[in-house]
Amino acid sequence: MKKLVSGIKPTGKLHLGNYLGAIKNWVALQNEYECYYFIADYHALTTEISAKELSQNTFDLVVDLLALGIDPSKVTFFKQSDVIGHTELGWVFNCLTPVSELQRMTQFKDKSGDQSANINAGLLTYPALQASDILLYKGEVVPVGEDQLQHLELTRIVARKFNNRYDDYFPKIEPIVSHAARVMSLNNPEKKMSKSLGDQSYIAIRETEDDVRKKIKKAISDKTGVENLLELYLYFGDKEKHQKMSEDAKLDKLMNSELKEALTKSILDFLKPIQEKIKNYEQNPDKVYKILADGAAKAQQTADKTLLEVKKIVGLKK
């Protein structure tokens, strides 16, 4: 099977959106590729996160994640930086990457104008580690969003400077482009949601039944709030209630309090079972850790080869 690499950070609650983006395809791929899949802590570093903070987040990720279907029976599964090599291998790719390249990346403008007062080396250079977490593993796909697609082109380039300076060594990096559910803010549906946008705009994976009942009744419910909260209930709910209440919804006789009460139900009985998991997962911290300490085992082996090659071929060790 070809490998594939996926990691995500750990920097907030995970929600509904995260879950229909891009975990969902995650516990898919699993059956399809070798996956590699991880907590990039070390990218969080580039926010401005307390130690408590990022360490808490982590573990809850990781927890999170497990209870929605990520199995360490069939992917390596492991933090970033429990595993030797993603810096280092990062450092020869700095020394590759042009910054002019680094300066166009729209996530580098973004990300400097939401926090313009912690605008890091970090924020710059990210892209040239998250090239380095792909092909430390000599990752041949990866699972993009459409707005992803950029920072994977880089990660391409790199690999291409790489090959042509010292060997051709690394892979081509093929994206497997998910056209996965865009789920909208409750409220802003005009914009995804979004930690970004406040509490009311989503809803957690760890949403109490009271506050998930809060939030969609408080939902935006005009005419693209609608159309809005009908997408989401596609995901959760009947099918065929979901066409009945899109034809009433088309001859304005769809009843929002019958809508958002039909969406709450759906997504309770979504998130029930996964808040059971991840119970089960907190009462059990050490099984939780040494999951990821099996995973970064097992990465480290591939990783530590990885290394050994590239300092090599650079000229580091003879």
Contents of the next structure:
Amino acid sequence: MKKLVSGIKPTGKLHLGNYLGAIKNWVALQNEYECYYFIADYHALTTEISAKELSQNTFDLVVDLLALGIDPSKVTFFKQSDVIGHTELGWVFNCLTPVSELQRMTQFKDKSGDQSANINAGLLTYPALQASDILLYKGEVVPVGEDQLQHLELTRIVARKFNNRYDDYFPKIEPIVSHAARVMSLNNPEKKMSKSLGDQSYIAIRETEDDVRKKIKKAISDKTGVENLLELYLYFGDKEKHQKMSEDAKLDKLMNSELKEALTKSILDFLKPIQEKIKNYEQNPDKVYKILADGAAKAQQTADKTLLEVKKIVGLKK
Ligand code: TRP
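Can you now output the form predicted in complex with tryptophan (TRP)? The one shown was the form predicted alone.
Every chain and every other molecule in the complex is listed next, the one we just looked at coming first.
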């Protein structure tokens, strides 16, 4: 089986856009690859985040991912900072990565604008750490959203530089871009569903029934808005009913209330069993910590092997 690596930052609540755009794909790929899935908590440190928020977000995200179907008996599931090697290999990569390449990254430029008072060095070298996340496990395939393709290109550059300077050691990576259509924001259907567009933009995995109802009721229902709601219904609802409502929409005879009620019900039906699993994990935090500890121990074995080989190749160890 080919090796697959992917990570997610614990920077906020997981929502339906994240689920459809990434996590659903993670779950589907668990059977096809040797998967390494991790919480990119070191990457989260590049943003403005308090210690309390970071640790709470991390725990919540782990629980959400388990509830959504990440199966630690099939994959290696861990927290980046629990494994020694990410930052070590990241340093070696820092020393191979041209600053000019890092400065051209769209995410660096965007984030430098968003947090202009905190353009830290980690924000700049972020992609070198990401390359390390992948290559520490000799990842070959990396499922990501489109916005991460540039970072994967940089991973290829770093691997090539390493291989040229030292030894042909790291594999060539291939991205897998999720084909789930982009889910748009409820309050702004021209833009991707996102926490940064405010509370009314998204439906969180942990959303209460009351808030799911309110948010969908308030969702924009102009032409683009209806298309987005129909798209969402396609993922959570009934195929035939979707077909029927889409035809009605084309003929301009679809009642918004009918669409919104059907969508609300389909989303609540999807979220209910997941929220029950979430509750269950929350009542057994030790179980969650054990899963993470086991995952880290498993990941560490591979990481140790790579790190030792890299140290020898580079001349840090005899
Ligand atoms: N940068 C990725 C994101 O923001 C998260 C990430 C960190 C990642 N390390 C990774 C994704 C390694 C894939 C592989 O979405």
